[in-house]
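First, one chain by itself in structure tokens, the form predicted alone.
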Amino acid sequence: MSIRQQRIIEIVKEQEPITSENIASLLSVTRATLRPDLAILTMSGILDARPKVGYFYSGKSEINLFTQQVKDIKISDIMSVPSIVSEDTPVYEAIVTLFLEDVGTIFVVNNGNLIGVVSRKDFLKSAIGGIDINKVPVGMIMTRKPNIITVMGDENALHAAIKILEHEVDSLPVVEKCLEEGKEKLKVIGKVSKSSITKLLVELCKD
């Protein structure tokens, strides 16, 4: 447990119920910075969160069985098929792919290697900006490496959930590293999304 997480527990013990805004203020950090810590402490059972009320100290000091189950599940076990286009695909065609496959994010590849990510927000900005979506390639509006958050297939589900929360994205590309002509490349082998994590939690709760 990190020093900040220990401090969060102390604050909640002293001032429960307390909101994330107040905890962030006392620690002089942003709410976004606290999200991963609060997610870990809540899922581990140490803190209890109640909507519109705040956080309580549950009295538990160890990771519970539910959290351990989540940690034991690998990304490769829950990942789904990614939506992929090439960087020269017109923005219009990429938008059609987005809606036909009912996804929020499309991964852009070159010979199977990850080079970019484009989201609904990116497409909306492009449309508002007045570009010719039939002529402009998706490579012109995508987010490029190294500004792409990825996960590996052998990482656990909790790690992926924390990354999604921390970086405020809808999904993450699941990649594997490989060498091509002496350079490290990232092959896209799947995706993990908010929906993937939600389905996992629902299944675990049913069990």
Contents of the next structure:
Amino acid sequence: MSIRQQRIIEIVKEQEPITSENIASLLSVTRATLRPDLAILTMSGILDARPKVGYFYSGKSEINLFTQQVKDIKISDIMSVPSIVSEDTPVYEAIVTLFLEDVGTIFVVNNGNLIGVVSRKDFLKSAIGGIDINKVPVGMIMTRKPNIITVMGDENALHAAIKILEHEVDSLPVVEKCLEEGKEKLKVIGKVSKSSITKLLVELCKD
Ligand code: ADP
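To complete the pair, please output the form predicted in complex with ligand ADP; the form predicted alone was given just before.
Every chain and every other molecule in the complex is listed next, the one we just looked at coming first.
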């Protein structure tokens, strides 16, 4: 939305019902200049125009506009670089990676293909279990395919948020399907997490 459109909304909110002549004079522009802005705001349902009365504010649609914005954002636009280890990495080294890369979840891959996920709780469980973290590989403690919740880059941001909530996980691997030796594999191309969704929310509200 342009700055002028935002000003129009503020004016209508304060002074409804208000005619286009009055809005134009408050903004020191001509009615013709305002026409496209008013058309957009009424078409998107933010303003309501009543003949011979003027413009009213109908707040609900601003929320619809926000929802639409979230739905228009693709996971590939908000995903971050994933932290990755191979399945034979000792648990100790994977924990070091977790600290060095300042993440809570690591994806486990074989030739770039997703095979598992390992997170803070898995490491804590293995510590409580008393395993030798220098010897045991992450492959022994990770959550394995097919139990991994993933998303595709062209899904929208809301889909990722819903999956994170429904499955009570902190992050999701962003994957691309590919065929290798006749078998379907999932190439890891990114990560979307609770932080990515929170960042998006803050960005949208700032705009
Ligand atoms: P934390 O362990 O930091 O609380 P999560 O709540 O994401 O992080 O992880 C809890 C459990 O869910 C762990 O056993 C982890 O392996 C598993 N997990 C994490 N992310 C996923 C995912 N995308 N799909 C399936 N399981 C996951």
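Numbering follows the first chain given and starts at 1. Since this is a predicted model, take the numbers as computed values, not measurements. Here, rigid core means the biggest group of C-alpha atoms that superpose within 1.5 Å across both forms.
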request  = Tell me, please, whether between these two forms the C-alpha of residue 36 is shifted by 2 Å or more, with the rigid core used for superposition.
outcome  = yes
